[in-house]
Structure formats: C-alpha cells, structure tokens
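There is one chain below, alone, in structure tokens, taken in the form predicted on its own.
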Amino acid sequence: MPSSKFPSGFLWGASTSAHQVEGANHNQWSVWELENAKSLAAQAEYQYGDLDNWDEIKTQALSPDNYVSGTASDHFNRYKTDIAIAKKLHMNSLRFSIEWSRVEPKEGSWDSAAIDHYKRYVDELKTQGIEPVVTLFHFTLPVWFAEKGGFEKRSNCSYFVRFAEKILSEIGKDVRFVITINEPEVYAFESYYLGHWPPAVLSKKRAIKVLHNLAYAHNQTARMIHGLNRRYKVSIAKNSNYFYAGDSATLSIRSAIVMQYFQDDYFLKKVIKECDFIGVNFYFSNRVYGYRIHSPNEHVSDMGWDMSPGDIEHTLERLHERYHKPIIITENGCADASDKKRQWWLAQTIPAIQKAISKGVDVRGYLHWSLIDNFEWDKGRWPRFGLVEVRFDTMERKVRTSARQYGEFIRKVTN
C-alpha cells in the first residue's frame, strides 16, 4: 500500500450498524426475523448452494437460528472493548448508528436509559480520540412507526425529523458528522420491490414512493440539523456501484450510462443541495454487455460478489466531477471468513483512493465495513465482513491479520 501522506485530518476507521452488532433489539426487523427464519433456512441451498464456500457455510445457512439476530455481536455490552480495539488499530474515526427503536420504543416515549447508553458510547469514542460518525437510519424502524406505514407515508417523515432532533439535543455537542439515511435505494428496492426485507412488499410503485419520501426525509432532517448549528456536516450514505461497458457496442455503452444514472444520480439529485459531503458505500462493479450485467468474477467474495476494489477510483472521480462535494467513504469491504481476500482488497482499494486524490478528488475519509463480524440482514451470521473476528458462541474477539495490516498502515500515514 502507498506510504505517502493523505490529507491532514483524513478519517481512518471502520463502520458498524446498531441492529447488526448490538443485539437484543426489538424493531420491525427483529419481528420479521422470527416470522421468517424457517423459510429463509429452507431457501438457503437454492440461494447460496452455488457459492464456492457452500460446504463451509452449509450447516449455519440451513439453521433457522442463523436468521434471528438475537444477541448479534453483543456490541451493546462490549462496545468499550470494541472501541479499544479500534484505538489499538490506530483508527481515528468510527461510524455507528443509533437504534431508533431503543430510544423511542413507543410513540412519543423516550427511553432515558437508551439515550444515556449512546451518550456513554460517544463519550468513550471521544475519550479514545476517535471521531464519531452517527447514522440515524440504517434499515431498522420502531414497530410503532412501521405500523403507521413507515416511510410509505410522507407525513410520517416528521417523526424521523423529531427523532433526529432529540438525538442531537442529547449527543450533538460531541458530534460533527451525521448520516441521515443509509443506502436509500437498497432499502426501497429490497423491502418494497423485491420483497426480501420487511415489510416484504412487491410493488414498484410503492418502492418509488418510499425512495422519494426518503429523499424528503433527508432534506427536512438536514435543514433542521443545519438550523441547530452549521458546524454539523450532514449527508446520506449512498451505495454506488461502478457500471462500465464490457465492449464497444453502442447498446452496452448506453446501457452502462443509464444504469449508472439510476444507481447514483436519480436519488442524489434530489438531496445533494442538503448534503455537505457525499457518503459513499462501495462494494462492487458491474460490467455491462448489451442491457445485461456480466461481471468478470475473477475474484469473488464469500457472498459471490465480483471483487474489483480498484474501481472505487472511477466512482470517486465521477461523483467529484458531477457534484463537486467532499467525499467520505462510509462503507467498503468484502465478506471473507478466511481473511485471505481482505488484505488484497485493502491493498487494491487504498492506492485507488490515493490516485483519485492525486487527480483532485476531495476525499476526506475511509471507513471500512465492518469493524467486527456482524449479523448480515436476511443472510444471517455466515458472511464475515469484520476486521475483527467474532466467535458468536462465546463472543470472543480476535483481530484478523488484515486488520493488523490496516492498522499499521494507518499508523504510518498519520505519524
């Protein structure tokens, strides 16, 4: 990896999300898990049987228990341990999310103990010299909000703005960076178009409606936050795949352009005026032939995703050219239980970021997904994204070799 310096104040760290690591949550996701665990296990071989690592994950993937988050990674109770690991790895930033269902378990009823927990969480980060990056919506909702229709109803967005205002009134003095919404298209597409996630709706019309309402929710929330104090830096975490034509055919070229537009610009254009920077989540590229995606798959993650980590350079350059905003990479990583691919991933990704910076792209941070192994939504525990391995039976933490190399790199470029 490159040894030269990155910009002063560059954020080096990792990301988590509350439902995926905390454990013992009660929200619309935890209810859905219990209702669907058996069917998810029954479908596992059909869904994942052609993966190279099927023999390794088979037992876990076929178990209904795999699809119930339960204690997750017990980060709620072990956050000090995990933050201490981040500190030992020389990280200066950590992205985490606030679980709305903990803070407001019933409409209009704030849980002071939950709020105090997040206050202590931020205090611990600041004590360790780690910059908090707070996410307000990372796919999970309070049951009462979901029963009201969630983000299908624009009028419900006021509840989200109220939640954001409450959180910042409690922890805002120690926070600068706020992500309002994580991967809006992924949430709308998986939950309201494909029906893979709660509320498991199959409706293009409702999916588009939710997507537009998420843009509205961000804009309203960002205006409120900026009204509190302009020192806050607000954005979304935008999932951005890189689309490119696999040949010189006009159809392939035009298809890639259209796909890229709907991947990035359709939503970003609705919110960019209320973004101080662009949060980028990058995991893979898509090679287009004609109007279909046929990626090379020379390197694939444990989830079967094509791995072309160096393509993040093209994503960063495109977003810079289009929007002229600072960029923080809010998620980037690969599922790799053996830890044989993650080292290569980092060694490809970080020079690509440096190349983008050398071309004038204003990149201000890199947050790897994820700090610790987590509960990966409808796939359960077998995908291992963590820099730190978690033994889910004992909750023992073990720092992976790739994490040590990442930490040593951070030490070199920040000293």
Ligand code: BGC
Contents of the next structure:
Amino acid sequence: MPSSKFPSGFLWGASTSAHQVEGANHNQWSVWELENAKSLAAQAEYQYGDLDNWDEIKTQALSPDNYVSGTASDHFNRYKTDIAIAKKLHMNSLRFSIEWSRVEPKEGSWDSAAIDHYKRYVDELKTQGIEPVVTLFHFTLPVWFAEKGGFEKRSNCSYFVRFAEKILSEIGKDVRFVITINEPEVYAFESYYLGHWPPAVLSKKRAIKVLHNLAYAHNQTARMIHGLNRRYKVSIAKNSNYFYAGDSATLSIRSAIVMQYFQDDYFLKKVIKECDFIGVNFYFSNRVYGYRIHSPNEHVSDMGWDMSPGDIEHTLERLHERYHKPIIITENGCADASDKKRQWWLAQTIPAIQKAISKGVDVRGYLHWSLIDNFEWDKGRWPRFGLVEVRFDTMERKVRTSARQYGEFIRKVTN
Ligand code: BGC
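Swap state to the form predicted together with the named molecule from the form predicted on its own:
The complete assembly is shown below, putting the previous chain first.
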C-alpha cells in the first residue's frame, strides 16, 4: 500500500451499525426476524447453494437461529473493548449508528439510560482521540414508528427530525459528522420493492414514495441540524456501485449510463444542496451487456458479489465531477471468512483512492466496513465483514491479519 499523499486530517477508520452489532434490540427488524427466521433458513439452500463456500456456511445458513440478531456482536456491552481495538489499529475515526428504538422506545418518551449509553460511547471515542461519524437511520425503525407507516408517510418525517434534534442536543457537542440516512435506495428497494426486508412490501409505487420521503426527511433534518450549528457536516451514506459497458454496443453503453444515473443521481440530486459532503458506500461494480448485468466474477466475495475494488477510483471521480463536494468513504469492504480476500481488497482499494486524490478528487476519509463481524440482515451471521473476527459463541474478538496490515498502514501514513 502506498504511504503518502493523503491529506492531513484524513479520517482513517471503520464503520458499524447499531442493529448489526449491539445486540438486544427491539425494533421493526427484530420483530420481523422472529417471524421470518424459519422461512429464511428453509430457503437458504436455494438462495446460497451455488456459492463456492456453501459447504462451509451451510450449517449456519440452514439454522433459523442464524437469522435472529439476538445478542449480535454484543457491542452494546463491549464497545470499550472494540474502541480500544480500533485505537490499537491507529484508527482516528469510527462510524456508528444510534438505535432510534432504544432512545425513543415509545412515541414521545425518551429513554435516558439509552441516551446516557450513547453519551458514554461518544466520550469513549473522544477520550481515545477517535472522531465519531454518527448515523441516525441505518435500516432499523422503532416498532411504533413502523406501525404509523414509517417513511411511507411524509407527515411521519417530523418524528425523525425530532429524534435527530434530541440526539444532537444530547451528544452534539462532541460530534461533527452526521449521516442522516444510510443507503436510501437500498432501504426502499429491499423493503418496499423486493420485499426482502421489513415491512416486506412488493410495490414499485410505494418504494418510490419512500425514496422521495427519505429525501424530504434528509433535507428537513439537515436544515434543522445546520440551524443548530453550521459546524456540523451532514450527508447521507450513498450506495454507489460502478456501472460500465462490457462491450462497445451502443445499447450496453447507454444502459450503463442510465443505470448509473438511477443509481447515483436520481436521489443525490434531491438532497445534494443539503449535503456538506458525500458519504459513499462502495462494494461492487456492474458490467452491463445490453440491458443486463453480467459481471466478470473473476474475484467474488463469500456472498458471491463481484469484487472489483479498484473501480472505486471511477466512482469517486464521477461523483467529484458532478457534485464538487468533499467525499468520505463511509463503507467499503467484502465478506471474507478467510481474510485473504480482504487483504487483497484493501491493497487494491487504497491506491485507487490515492489515484483519485491525485486527480483532484477531494476525498477526506476511508471507513472500512466493518470494524467487527456482525449480523448481515436477512443473511444472518455467516457473511464475515469484520476487520476483527467475532466468535459468536463466546463473543471473543480476534484481530485479523488484514486489520493489522491496515493499522500498520494508518500508522505510517499518519505519522
Ligand atoms: C449496509 C450494511 C451492510 C453492508 C454489507 C451496506 O449496504 O449499509 O449495513 O452490512 O452493506 O452488505
């Protein structure tokens, strides 16, 4: 990995989200997990049976327990240990999310113990010299908010703004970076169009409505936050994959352009005025032939996702050319239990970011997904995204080789 030419103050770290790591959450997701664990286990062979690593994952994938977040990675209780690991790895930033259902378990009633927990969390980060990047909505909703129709109703957005205001009034003095919404399109698409995630709706119309309401929620929240103080830097975490034509046919070229537009610009255009930077989550590229995606799959992750980490350079360049805003990579990584792929991934990604920077792209941070192994939504526990391995039976943490290499790189580049 190259060790120079990153701007000073660059954020080096990793990301997590509350529901995926904390454990013991009660929200719309945890309810849905209990209702769907058996059927997810029953579909596992059909869904994942073709993966090269099926033999290794099948015991877990076929078990209903795998699909219930339960204690997750017990990060709620072990956050000090995990933050200490991040510190040891020389990270200077961590992205995490605040679980709305803990803070406001019933409409309008704030749980002071939960708020104190997040205060202590931010204090711990600050004590360790780690910059917090706070996410307010990372796919999970309080049950009461979901019952009111969640983000399907525009009028409900005011509850989210009120939650954001409460959080910033409580922990805001130590926070600069705020992500309002994680991957709005992924949420709308999985939850309201594909129906894979709660509330498991299958309607294009409703998905688009949710997407528009999420843009509205972001804009309202960002205005509120800037009204509190201009020093806050607010954005969304934008899922941005790279689309490219696989051949020189006009149809492939045009399709890739259109797909990229809907992937990036359709939503970003609605919120960019209220973004101080662009948070980018980059996981894969899509090679387009005609109307279809056929990625090369030369390298694939444990989840079968095409791995083309170097393409992050093109994504960064494109977003820079279109929007001229600073960029923080808020998520990037791969599912890899062996850790070999992750080492390769990081070794490809960091020079690609550096190349983008050398071409003038204003990249301000890189937060790897994820700090620790966690609960991967409807796939459960077998996808291993952590720089740090978690043994889910004992909750023991083990720093992976990729993490040591990344940590050593950060040490060199920041000294
Ligand atoms: C999400 C994470 C998820 C990761 C890997 C992103 O879409 O924000 O919650 O774990 O991808 O699938």
